[in-house]
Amino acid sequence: MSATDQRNTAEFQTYKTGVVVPGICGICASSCPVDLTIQNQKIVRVEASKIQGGSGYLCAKGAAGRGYVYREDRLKTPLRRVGARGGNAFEPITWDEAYAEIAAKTGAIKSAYGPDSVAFYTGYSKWYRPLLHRLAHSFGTLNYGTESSSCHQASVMANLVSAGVYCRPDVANAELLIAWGVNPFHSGNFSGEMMEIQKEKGLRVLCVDPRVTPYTQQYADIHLRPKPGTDGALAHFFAKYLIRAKKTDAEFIERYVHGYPQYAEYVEAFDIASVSRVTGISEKELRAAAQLIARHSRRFTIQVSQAAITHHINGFQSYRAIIALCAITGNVDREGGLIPMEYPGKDDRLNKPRLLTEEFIQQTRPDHAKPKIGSERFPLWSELIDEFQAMDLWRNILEGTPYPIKAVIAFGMNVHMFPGNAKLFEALSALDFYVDVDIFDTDSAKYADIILPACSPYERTELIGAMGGGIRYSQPAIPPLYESRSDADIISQLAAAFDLDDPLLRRGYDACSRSMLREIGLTMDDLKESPAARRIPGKLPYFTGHCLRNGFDTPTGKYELYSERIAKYQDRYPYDPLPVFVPPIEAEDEGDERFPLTLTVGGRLPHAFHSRFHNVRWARALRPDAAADIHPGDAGRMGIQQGDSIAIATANGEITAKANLTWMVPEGSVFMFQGYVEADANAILGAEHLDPYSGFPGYRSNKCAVRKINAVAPVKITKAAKPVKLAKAAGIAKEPRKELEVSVRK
């Protein structure tokens, strides 16, 4: 036995003593392995794992895991509402009483209005989603939705309409990395590790980000700072430059790309002068960046933020425009470019053994259910994503169209993440019945009829599929606190309470996990014996060229610059098959002199994750006050100094916060971090300020005004949100394509 094996064996024996036990940090979706020191069935220390195959590092959120578990606002027992909705008046009840009432109320609604009148929704966490999705199907509805209605899925859509598969950057083999809106120091911690390794070997890095970040400061060879939401115009300028410089791959385009002639004609409008004016980037900087890409055109890759780009009303098309640069240069499905992502539940390469997650979900899919919420308004989303578009939930409830939603069963719902969220609070108040499952007492829970307490990641089991073909099974480090239960157990018990014809789901989480494991050659016992992830036997890493040889999963079998999936909707929706650029803010809003600044909401702090850590005292102490980042030049013109109380106003309302003066944000912009309930920036955004393709909110491009005040005031919504013109319902004539100001396209 080697010295390393001896050390690992000794450390594993320490695990078995019960002093230190392995765990998985389930606070975000990264599932980082941790070592937990336990004394008297209580966590006293959380550290990065040494032997579970992790990175050996832990982010600030993971390090604060103990404070997260023992937050003072943990839900302790099932509760029943006894007062008005939102009044926070509840009485404790038993689990049996809670299940009986849920079954009776939802059963009556199902009998009166049909199963589609009940919607199932989940925010965080993500691990139990296959079970909740199956619960919705077994109940008889397709109305299963998640917080991914504003996170990640728009980037999935952009990849699907382009390549038919989600692609990732092959940084390990690239000469140039274009990091577009990426900041792994604050979001997606440790995802930049490969970049750091390759940077030492000579990798060049082009960063595109309006903000100055630790990433741009430390690693960028060139840093471009476009105005928020103008990324598509910048990408089209690069495309035009590469085409004119003959740095595209003509053979690749001829064999593997669909729609290049139309695309090449379109990007001709994006000359350097007009793009400089639109993006705010100097012509000198634009030219230097384009030349850098051209020098490495045969081997570059792009890492695009899943949120920063798609959180504009033009975000879906901007994402397409960015990744199109790899297509026209032949850097798709080739080393050093964009390559298909590996998932444990999917293998498009050789159909090797895999986790049968999708089969588990679809096994009880109803045959005659009504279209999902949002299907009429966002048909491309509905076609590509097997979830309802949750940004349309409030409208469906309040208007009752195209059919009524009378009940919502939600796990981890955070209403504050929704734009113009007063609309959703109003909708929850209008429901006949609302169930909220959560770890903590939240504002969303205050509107519930029944509240069920869930346990933390360290108090439950979890089957975890890791990207790259690994899989692990985590076990509880401590017993569930109070009367809390695992989300998966709650779902299985709800299936029994509803008396659903789904014996597998009713048998519980382990039975469901065994069903999903049945073809991979590993058993639950195998996984329980190993603290580290196990690779699925026979599952090899993706090798490049498979899509090129066998065709992309698109209507034409090619990488589509002109999307045939989108083209079929042109007659009824304001859609364009090309990745066109439209302004991130509507013309009438852009010209409103009352709001001269651009408000960007949604950036992340390294010690926070949405609002989940603002009640963890250690984490909150790092930035205790809700603060808006403002450029010193803007602040000086308004007479604002560091720490002053300021009001941030939009056409939809006003909030107050502290001023944080920093050169890291561009002039003309105000950056507000999310999650501070007392200064909820999402509350003053338009509920209809949505991308017409994906339904994603335009968190990061809104007009606002700032003024200095003497005291902090509560959130005040001044008027209802204005409907967005781009997100028209079916049957309304398509709007003409919006061009650049100097577009020469005819």
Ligand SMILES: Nc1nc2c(c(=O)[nH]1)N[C@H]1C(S)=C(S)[C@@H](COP(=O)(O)OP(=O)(O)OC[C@H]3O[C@@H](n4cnc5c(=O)[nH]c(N)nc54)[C@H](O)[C@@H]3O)O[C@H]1N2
The other form holds:
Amino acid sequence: MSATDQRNTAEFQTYKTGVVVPGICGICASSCPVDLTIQNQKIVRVEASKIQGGSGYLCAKGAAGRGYVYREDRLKTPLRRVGARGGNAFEPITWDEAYAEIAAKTGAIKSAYGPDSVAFYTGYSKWYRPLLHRLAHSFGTLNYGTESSSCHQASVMANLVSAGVYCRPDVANAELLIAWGVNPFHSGNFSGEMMEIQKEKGLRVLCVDPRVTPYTQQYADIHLRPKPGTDGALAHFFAKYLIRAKKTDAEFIERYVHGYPQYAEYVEAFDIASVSRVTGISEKELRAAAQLIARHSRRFTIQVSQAAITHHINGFQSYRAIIALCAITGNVDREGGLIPMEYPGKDDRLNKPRLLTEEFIQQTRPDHAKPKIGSERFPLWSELIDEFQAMDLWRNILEGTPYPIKAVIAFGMNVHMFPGNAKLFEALSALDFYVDVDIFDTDSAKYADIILPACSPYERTELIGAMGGGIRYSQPAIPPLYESRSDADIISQLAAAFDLDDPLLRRGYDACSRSMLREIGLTMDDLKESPAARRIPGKLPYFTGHCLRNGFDTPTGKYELYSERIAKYQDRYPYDPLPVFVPPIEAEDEGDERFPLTLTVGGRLPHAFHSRFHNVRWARALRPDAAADIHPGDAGRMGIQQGDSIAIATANGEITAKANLTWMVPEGSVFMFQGYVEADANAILGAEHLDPYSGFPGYRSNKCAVRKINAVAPVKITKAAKPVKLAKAAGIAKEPRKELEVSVRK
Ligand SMILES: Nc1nc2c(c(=O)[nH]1)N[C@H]1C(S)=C(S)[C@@H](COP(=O)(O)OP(=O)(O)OC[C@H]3O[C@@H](n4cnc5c(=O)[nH]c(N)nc54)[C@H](O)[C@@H]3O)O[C@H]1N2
Ligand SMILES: Nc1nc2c(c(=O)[nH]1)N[C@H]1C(S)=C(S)[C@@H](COP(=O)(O)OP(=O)(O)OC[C@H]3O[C@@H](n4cnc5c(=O)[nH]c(N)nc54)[C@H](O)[C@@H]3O)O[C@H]1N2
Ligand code: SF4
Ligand SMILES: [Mo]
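What about the form predicted in complex with the ligand, after the form predicted on its own?
Everything in the complex follows now, all chains and molecules, and the chain you saw is the first one.
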């Protein structure tokens, strides 16, 4: 029975007069199964799926999915810029006109400056990435970059450098879990379930998080609250303690670990008094935590934040320092420790069957392309990650070195997500040609020459991996709104418009998906017919101990505490092969008395997703203002009350936000979420405050000052005054929500 037939059977209940169809919430990469009630081609209800399996829950964002699809600022048609760049004057054009113009302008740039002068970029969305990567290759360039220049890949790098493969915590078999910057209630939704189950059975949990969160409150046996970005020093203290207490695994180190003597000598400097001073954690707490780890040293694991640790200029090395604790205690590639996610090595047959994504991407890889953007400044990134480092994009465009970038073809580029983003806005203004494909109207799109409207997840087909190793091919629940199109279709159509010698990509998403599915033992028809994810037949999980028996995929074949991969750069870069600790804030900034507080931009809000949900009214209603979290102690000293307007200033500028007084955050720190147009905290971060190894921004440690702009209380409320006038009287007038108005372009 086809999925369409299935939708018409009784199994798919009706809600009032609507039809319930299976769908995938594609707001984030968790791709949760949902049941969608459709009336007159409109989604009227979104629920956790009963018919496809899954967890049975939706997060706050998924539950507000209707508000996302029907955001008022959806892009409706292709648009061409008619005024000055950034001036936000556009005229609607047809898709054919848009493609013709893109092909002509990009073609001229390619002829004049070569294919490497065109950069291809995508934001967070993952599903169409293989196609976009292949498009860049077929175009003739390696300049494909993504938002992963600030997400997850620094963790991948730390794992690759150390173990040659990405490792996961084996929570199910551990006695102790060190949850290092982990709050799945807000950022991971259901990923904390295994921990909850094991906690009931006696799992001990050590939380390391500067904030008090629902997770630390409910599950921590011990909760350490280091100052943001001091995690590396804390890890080295634990290492020193374990070594002194003879709780390391000498035999494991001897057989499987490279560089232990240098490492052991290095961590000697991390005595309890110094580490207490650096991290702000009391000696008593440090000791108690170290004793807990020592008690469970034979079987503990570590879950490290997907982002918070690596969002510091020392983040890559801190990550290495943290996972090193498992290496010195023999908890790598063993039950209850850190377990490789797959068999290491790119060409192995052991991870098959799997999607042939890598083959699909590399089939058209150009032979004579120039080195990727950022290769000179971030060579380790460039060696390990097959993408350009997007934090170097603005510099490359503005300086034209090592070669000029003249055009950017972007899918979901949101400049507000970049640190010190005035530079990137300036760079976009300086381009010869810029195309932006997005579902919504954004400030970045305002700089484009051509804007293309993409459709939302509920309007498209996606070939996606499902949690637990399954795979699915989702079907659209409603037709694309307005004239929007699927990103995958747009990429294929661009390949045709550029007249690229890539017949497969030009044939479209269905053909590309079939090609990637070739060896998986399931056909496209199998997937189309199944509303639920299908298991990949014959796929074997990783068997613990493979790396120990066969060697790690590192230059020495061992787990490298001293990285030979890094050592080879030492003569030209200020790199250290050991996981050394450096402070998260540069010395000259640390000493700047004008900015006494630490600004940490990024802790996830449960009802927000980067820039995506600020314009979804249902979600926004839960926290209407762009607010910064401040400890009541700090607020009291500055005379700030709940809801006051405050200015947050750094050496790079100032923004206005509302004060949210909460004991969740530590004294001395200000925490704020990102992506607000009217209060963009990234705008006041340094564009060059980057980790030298990974290129990741130091979003989470910056010096700032906070002052009260005014209090809400003294404002006189007169009878005649309207709310907006009141706000003006109080000096807290907000700009009208421009982002909600721009969709009325004619
Ligand atoms: N609701 C929601 N969920 C999301 C996202 C979203 O925007 N909204 N984004 C998704 C994406 S793309 C990503 S990468 C992940 C990120 O996922 P996570 O990294 O898990 O998310 P965060 O909330 O940023 O950080 C987790 C915890 O780390 C703590 N933390 C902050 N700084 C430090 C530090 O210096 N040291 C230590 N030890 N802890 C620190 C924070 O207080 C927080 O409680 O979240 C994903 N999930
Ligand atoms: N200060 C600070 N900044 C951060 C972070 C932080 O923790 N702190 N986190 C960083 C991390 S981990 C991440 S992952 C990045 C995320 O940064 P981004 O990926 O830039 O952010 P998003 O808001 O998720 O999406 C980017 C754009 O994609 C558009 N979009 C959404 N869906 C689609 C689609 O299907 N197709 C197309 N074409 N466009 C789409 C959105 O409308 C948006 O304009 O932010 C980084 N920035
Ligand atoms: S936004 Fe929530 S419901 Fe949607 S895919 Fe992500 S976790 Fe699942
Ligand atoms: Mo991310």
